[in-house]
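A lone chain, given as C-alpha cells: the form predicted on its own.
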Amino acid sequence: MIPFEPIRLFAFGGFNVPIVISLLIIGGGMLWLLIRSLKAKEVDRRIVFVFIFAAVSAPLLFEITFDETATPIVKGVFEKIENMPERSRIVIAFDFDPAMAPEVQPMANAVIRHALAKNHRLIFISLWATGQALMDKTISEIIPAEFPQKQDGIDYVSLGYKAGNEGVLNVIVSNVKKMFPTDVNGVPLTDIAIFNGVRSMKDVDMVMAVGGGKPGPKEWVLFVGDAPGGPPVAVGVAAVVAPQMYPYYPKQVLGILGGIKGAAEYESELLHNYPRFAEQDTPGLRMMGPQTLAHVVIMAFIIFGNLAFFIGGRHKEKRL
C-alpha cells in the first residue's frame, strides 16, 4: 500500500495558498447558504454532502491543524508522569484491536515518548490477543529510533498477552510472577532488572490503561487501582467509552484521554514542553483538523436550518 502523503503547501506573502483558498471556498459557500436560509430558500441535501466532503478533505490534503490546549482531565495524566521521580515504573496496557487503534494508538505513542523522555521504566502488557502485535509494533518503531540508549529488560519490558480477562488482574494485583513467569522473550522475570523489588501491581508507580472494550481501562480501575494499596491509574479510551469513565474521575483515575481529542491535547502538551518531538508524527493533532472543521460546518447547517424554519414559518403566517 502506498502511504498517504498530504499535498505540500506553497506560501505567498506568509500565507499557505491552498489553505487560504480552501477556507475561502468553504466560508464563501457557507455565506451563500446563510443568505438562502435568510430568504427561506430550500437547499438540496447534496449541497450539504459536498460541504462536509470539503470540510473533511481540505484538512487532510493541506494539513490544516488547530492548536489544542490540554484540559485538566488530560493534564492530570501529563503532570503525573512529568512529576514522578526518575526511574519510576509505569505499566502501559494495550487492550485494543486494529479497528480501535487509529483512535487510541496516538495516546499510547505520546505517553510512551513522554515517559521515556522523563527516564521512567515501562512495563508493557495486554489482556487482548490483538494487543500484543500492536504493542510489539509500537515498541519496535518508537524505542530503537527515538531512544536508542534504552535497553530491553532495564528500561522497558514486554510481558505480552495473557488470556483470562479480569482473572489476570485479580492475580497480578497480588503476584505478577504467578501469572507472568517470563517476559515475551521467555526471560524469567527474576532475571529482569526492571522487576527487582516488584512482586505485584502494588509495587509499580502508575498504570496507563489504553483501550475501549472489555477487559480494558474500566477493569484496570476496578480490579487494580481500587485494590487496597493499588497504584494510581490513568486511562486512554475511545470517545464512545469516555462517558463511562467520567464518574471515576478524579477519585479513582488520575485523568482521562478521551478519543482523538484527548490524544491531540496530550500531544500538544508534549510538544509545548518537549520541542525535541516536533519532528515526530502527531496523528491526534492531524486528525483534529478535519474533525474540527467538519463540526463547525455541521453546527452552521443546524443554525441555518433553524433560521430557514422560523423565517419560513413567518412567511406562511403573512400569506395567511
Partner chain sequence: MRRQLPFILVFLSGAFMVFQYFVPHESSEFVYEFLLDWLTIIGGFAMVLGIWSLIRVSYDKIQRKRENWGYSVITLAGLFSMIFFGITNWQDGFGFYILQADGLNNPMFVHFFDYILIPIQATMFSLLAFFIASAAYRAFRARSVIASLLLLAALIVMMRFNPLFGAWIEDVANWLMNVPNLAAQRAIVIGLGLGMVATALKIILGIERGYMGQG
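Next block: the form predicted together with its partner chain, after the form predicted on its own:
If you are looking for partners or other molecules, they are not here, because only the chain is given.
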C-alpha cells in the first residue's frame, strides 16, 4: 500500500481549526449534494466550481500533503541517471510553454538537481520559442544557488531555441554543430568542453525530453531515440499526454514521468536518496494535495450525477 502522511490536524502543536473547517465544508457540502442527488435533482454548474475551488485551495492554504513512492515507470528514469557513470552527457529538452510549466517544470527541476548531484553534464535545448526563457530561468534559479561550483560550458550548456520543429531533431541526430554552431551566448560549440567528442545526438548518453505538445517528447523518441545508434530517451509529459507515450515504454522510452503525479514520485525518490535536497521546494509533492482532493470531488460529482440520472428515471428516456 502506498504510504501517505495523514492530514496535519494537529499542526503547530494545537488543533488545526482551518483544516477541520475546510473539510467540514467540503464534506458537509458533499453530503448535501448527495441528498439532493438522491432526490434526483441536478447540481448547478456554479456549485461544481465552488467545490473544485475549495478542494484546490484548502490543501494549498493549509499544506495538506501526501507521501509518494516511485512506481517502476518513474524509477526507470531515476535509476538510469543514478547508475550512469559520472560526467555522462544528458540532454534536457524544454519543449513547453508557461501554460504547461506548472505541470512539467517540477520534473525538469528534479531531474536537473539529480543529474548535477551525480556530477553529470547537462545540455539544454528547446524546440519551443517560449521554452528558452523558461530554460534560462530554471538554469539561473537552480545552478548558481545550489551548485555554485558548476561552470557554464564545462558542466552545463544551453543551446537555446531553434525553429524548425522535427527538422531540427532530424539534423542534430547526425550533426549538432550544423544546427547549433554556437551556444545561447554565442560561444562556438568547438570551444565548449562538453562538446569534445560530440558530433551528433548519438554521442550523448541520455535525453530527458520534458514537454507535452508538438514538437515534444514524442518527436524526441521518434526522431532521436529511434534513430540507429540513438541515445536512450526518457520523457516527462503533461498527464493528458502520458497515455500516448505508453506504447513506447519500455523498449523505446526508459521511463515516463506523467503529470504532477510523476513529478511528485520523482521528487519523493530524490528526497529519499538525497536528503541534501530536503530544504528545496518540491512543487510536485505540494501540488499532489490539491490534485488528490480535486479528483475526490470530481469522482463524487460523477457518482452524484449518475445517482440523480438513475433515480430521476432519465436513463429510461430515449436519446435522439
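Residue numbers count along the first chain shown, from 1. Please read these numbers as outputs of a predicted model, since none were measured by experiment. Take the two forms, superpose them, and find the largest set of C-alpha atoms that agree within 1.5 Å; that set is the rigid core.
Each of 103, 209, 157, 288 but one sits over 12 positions from any hinge; the one at the hinge between the rigid parts between these two forms is 288. Relative to the larger rigid part, the smaller one has turned by 20° between these two forms, according to C-alpha superposition.
Fit the two forms on the rigid core and the C-alpha of residue 47 turns out 7.3 Å off between these two forms.
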